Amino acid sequence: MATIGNNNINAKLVLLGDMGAGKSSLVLRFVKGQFLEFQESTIGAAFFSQTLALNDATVKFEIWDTAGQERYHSLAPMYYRGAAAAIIVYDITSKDSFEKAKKWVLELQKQGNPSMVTALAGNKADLEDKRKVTLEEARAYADENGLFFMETSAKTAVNVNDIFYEIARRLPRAQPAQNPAGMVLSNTPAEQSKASACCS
């Protein structure tokens, strides 16, 4: 969940998607500004944190990068339960990874936090010549499912920071308290008359 204090927001964010879609590369590019040509597969999940400054708030993301292998699928609810945001990542050169992304969307719709900010990231946008999933198809799917959508490239850094900033902007903000600080509202008529007697 996103917890809020003095315009500082702590938000748990989870990355989901098929193995090889580039989840770890996206996180590494966002958190450390690095890209590794050969990224080891994540075992279970990896944890990162990164803080963003927006105009109205500071957002600290607690990022869980989950493993894409099928054998770790059963662990995923541990990571997305209570998450304020999710990025579902697919590889634009793989139809199969797009189909897996759709399964993650369905799972989150059934079991995730209903107010979760959910993004769909078409990663590996630098591999345009190998594209198998069109921009139009992915955008239409995202629109139908209430997701916001961007194509990203962890390799060239295109849209990587943008997708995290957009999530930060969409996180719910705390509503200002209804009664001014320090004011105590009395519940019973007796308390109200005492309050007015003492303070008038």
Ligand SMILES: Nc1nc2c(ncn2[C@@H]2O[C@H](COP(=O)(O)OP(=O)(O)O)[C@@H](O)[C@H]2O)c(=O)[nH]1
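Only a predicted model underlies this, so the values are computations on that prediction, with no experimental measurement involved. Heads up, when I say rigid core I mean the largest set of C-alphas that superpose within 1.5 Å between the two forms. Positions refer to the first chain, counted from 1. Compared with the form predicted in complex with this ligand:
- Relative to the superposed rigid core, residue 125 undergoes a CA displacement smaller than 2 Å between these two forms.
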Contents of the next structure:
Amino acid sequence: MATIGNNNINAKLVLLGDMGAGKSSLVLRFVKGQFLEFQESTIGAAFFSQTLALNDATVKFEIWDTAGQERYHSLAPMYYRGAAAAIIVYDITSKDSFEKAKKWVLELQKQGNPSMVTALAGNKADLEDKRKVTLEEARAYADENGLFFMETSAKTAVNVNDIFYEIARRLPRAQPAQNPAGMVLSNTPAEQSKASACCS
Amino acid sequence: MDEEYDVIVLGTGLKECILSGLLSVDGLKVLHMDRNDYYGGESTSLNLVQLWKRFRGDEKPPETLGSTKDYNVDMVPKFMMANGALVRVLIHTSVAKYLNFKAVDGSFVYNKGKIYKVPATDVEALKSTLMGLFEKRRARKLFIYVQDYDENDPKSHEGLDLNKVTTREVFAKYGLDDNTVDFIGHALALHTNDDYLDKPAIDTVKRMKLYADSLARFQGGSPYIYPQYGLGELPQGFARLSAVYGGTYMLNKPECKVEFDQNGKAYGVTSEGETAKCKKVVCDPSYLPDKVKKVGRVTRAICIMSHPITDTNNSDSVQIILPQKQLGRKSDMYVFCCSYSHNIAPEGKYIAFVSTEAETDRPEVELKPGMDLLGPVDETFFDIYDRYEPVNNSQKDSCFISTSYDATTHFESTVQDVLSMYRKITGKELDLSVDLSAASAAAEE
Ligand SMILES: Nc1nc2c(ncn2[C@@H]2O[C@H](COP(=O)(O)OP(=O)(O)O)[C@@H](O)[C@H]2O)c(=O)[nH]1
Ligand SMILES: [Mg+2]
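Please show me the structure of the same protein in the form predicted in complex with this ligand, now that we have looked at it in the form predicted on its own.
The next block holds the full complex; its first chain is the one shown before.
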């Protein structure tokens, strides 16, 4: 969930979509400014954080990558539990990946966090000559389903920062009062635990 | 699928997922499969529709219970000791950061028909109405001894070698009566039977310390914590860990047949006509039914209620232990209750479990002492399941099989099984010592 304090917003952001659509590449481009042509999944890396400064708030994204669990349709629901935002990614050169993206939209609607900000990214926009999904088709679908939509390219960086900034702008500024927040177990010294003697 | 793996893990129950995560982190190549299309196996959490499907067939849940997706009902409900081994594993592996936890409000023990908060420190012992005036003072002395006991400081041992002296002898030294022994042994040290009385006292003293340290950690009403959205999140968290370290995940794989060579050694797993090769197979008992034996049965009741359990100071979450002797039984009975406060039910609803090792075929009768504590219930589901233990020789067949989940409502026995399997699979101990003192919690910012 997005949580705020003094205009600081912490937001869990997840990437969803077919294997090979470019989810990891989008994150890598956004977080590190890099692109690798034959991007192999990096062992041990599936969790990134990046802070964006907006006019009215600072947004700290905690970005979760799938760790490859989407490959055999085995992504665990806890992956998108509590997410404040999701980017559903398809590859504009693959009809199949667009159909997969629609399935993810349905799944998130069913899961039902109504305040989740959901973006649809048509990635690999640099591969215009291989395009299989038209801009119009995708835009119409996005409009029907209340998603905001951009075509992106992790390779050329087109629209990559933009999509993350747009999500940051759309995150609710005032969160509804939540069920008392839980605690995150961590390695911090014992003194700090007093503050979190929370919970009932 | 036709690749070669170091380990193939079958079943995504909590134990299998922890092992899968630990083995992937060790750099082993892991393939993890489940015949179901969801994570968690026997230790999954169900929503209302799934719960009804499992226990009531075609019937639909009544609308008065609220939205199905607000429910996350654990099939194997357990609380975690705040300083216990599972928390150390969670921190050691950083899986803790995928999840949110909250303290459990209450820890109670049943005594002569009534329930009492479990006293765990010298101060609490004096306040407790569980013991008479003189007994309190005796218990207080034992608690002080336990709190001050330091394995490395002989002065604190007061002349007792706890590796030799039995627990019974230590209790006798402090002159504790049977009732006190009962609650200390079962509700504080979390022993499941009375064998510990004739074993070296060190184990019980360590368990008492763990309880007291865990209680101190959050200044809550109990030493326990529990994840928001239920335990089903735990196997998923460890599965993600495994995937992050290169583990491959396949749900919804029918059969999952383990293949053996002519020497009876497992060499792979076949599903949907494809065989993945491996050096070792790790699984729950249901994947290798010929290599396990039935060792008991757990009988339990799952109840949906609209109020907290009577006499628990309105605890939103609570554990009550009913020691065997109090009930004239051979095994303890456990009551677990959780609610909206941990996001496992909609506002105003509570989920209670009463469970014990079955001694009869009639859960309704057998579970009555625990059920009587609950007060009125909206819905009750009775269930009995068999417990299995492996009987194979892992050295010969390369199969490592977990033990079924027992009736306890805490994780101590579960983690011991995982750690011992890890030892057998890798030939080394999992080193959790580095995190011992560091384990603590920070508030979510
Ligand atoms: N041309 C082009 N290739 C891309 C783009 N994004 C990703 N790729 C390539 O597509 C492949 C799959 O990308 P990856 O990020 O691993 O996809 P994931 O499975 O969704 O995480 C890799 O070879 C990437 O280099 C893009 O915008 N343009
Ligand atoms: Mg990827």
